[in-house]
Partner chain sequence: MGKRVYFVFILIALGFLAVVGRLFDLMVLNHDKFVKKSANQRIAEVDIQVRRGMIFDRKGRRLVANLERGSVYLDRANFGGNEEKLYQLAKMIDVNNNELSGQLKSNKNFFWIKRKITLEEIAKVENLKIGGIGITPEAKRSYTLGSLASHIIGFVNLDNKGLEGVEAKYDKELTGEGGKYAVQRDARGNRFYSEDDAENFGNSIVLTIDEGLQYIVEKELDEAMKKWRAAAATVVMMNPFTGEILAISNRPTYDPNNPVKTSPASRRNRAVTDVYEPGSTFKIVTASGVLEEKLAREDEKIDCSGGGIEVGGKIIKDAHPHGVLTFMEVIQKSSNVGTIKLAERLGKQRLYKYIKKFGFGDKTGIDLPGEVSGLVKSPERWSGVSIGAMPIGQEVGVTPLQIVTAYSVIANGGYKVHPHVVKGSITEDGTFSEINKPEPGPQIVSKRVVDIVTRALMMVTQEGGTAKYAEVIGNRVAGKTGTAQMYDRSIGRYSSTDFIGSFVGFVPAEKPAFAMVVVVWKPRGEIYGGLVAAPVFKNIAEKALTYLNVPREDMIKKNVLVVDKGGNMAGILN
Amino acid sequence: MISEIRGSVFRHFLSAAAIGLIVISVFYMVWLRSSIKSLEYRMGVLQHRKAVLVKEQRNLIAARDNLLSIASIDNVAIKKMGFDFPDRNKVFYVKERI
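Please supply the coordinates for the chain just given, on its own, in the form predicted in complex with its partner chain.
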């Protein structure tokens, strides 16, 4: 009698557990899938932002190249800072004594 009652309880428990497991699995799959989609959205936004930043970077590199061109450096160094082009008369040679 007791064993029958225990068997019955056990069967009910297993049934409930099985149903619970199925429900939880379904919810977990749905949650996982929506997380992945959410990540894909975020990555898509970041990818777009990266593309925009790369474009800005390229434009800045071009502006930097222009500023670092020899003509610009010459303009600043010679005309504004008083530098001069090396004079071949003022070249010194350094010789190591053996």
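Note that the coordinates shown come from a computational prediction; the quantities given were computed from them, not determined experimentally. Rigid core: the largest C-alpha set superposing within 1.5 Å between the two forms. Positions refer to the first chain, counted from 1. What changes on going to the form predicted alone:
Once the rigid core is used as the reference frame, the Cα position of residue 85 differs between the two forms by 2 Å or more.
Please supply the corresponding structure for the form predicted alone (the preceding block corresponds to the form predicted in complex with its partner chain).
This part shows the chain on its own.
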């Protein structure tokens, strides 16, 4: 009689534990899917940000190349600094002594 009562209590405990485990696993699966969706969203935002930064980097490289071009340097030297090409008749060369 006592063993039947103990067996019944044990079965109720096991069934309650099984139901609790199933409920916990369902909530865990929902939380896991939510976390994965959140990570995917963050990855999308970061990929968009990376694309914008790569585009900005390309524009900056193009601007740097434009500023460092020979035509731009000549333009700045002639117009802003007043430099001019020397007259070929006034140019003389100094030989280096060894």
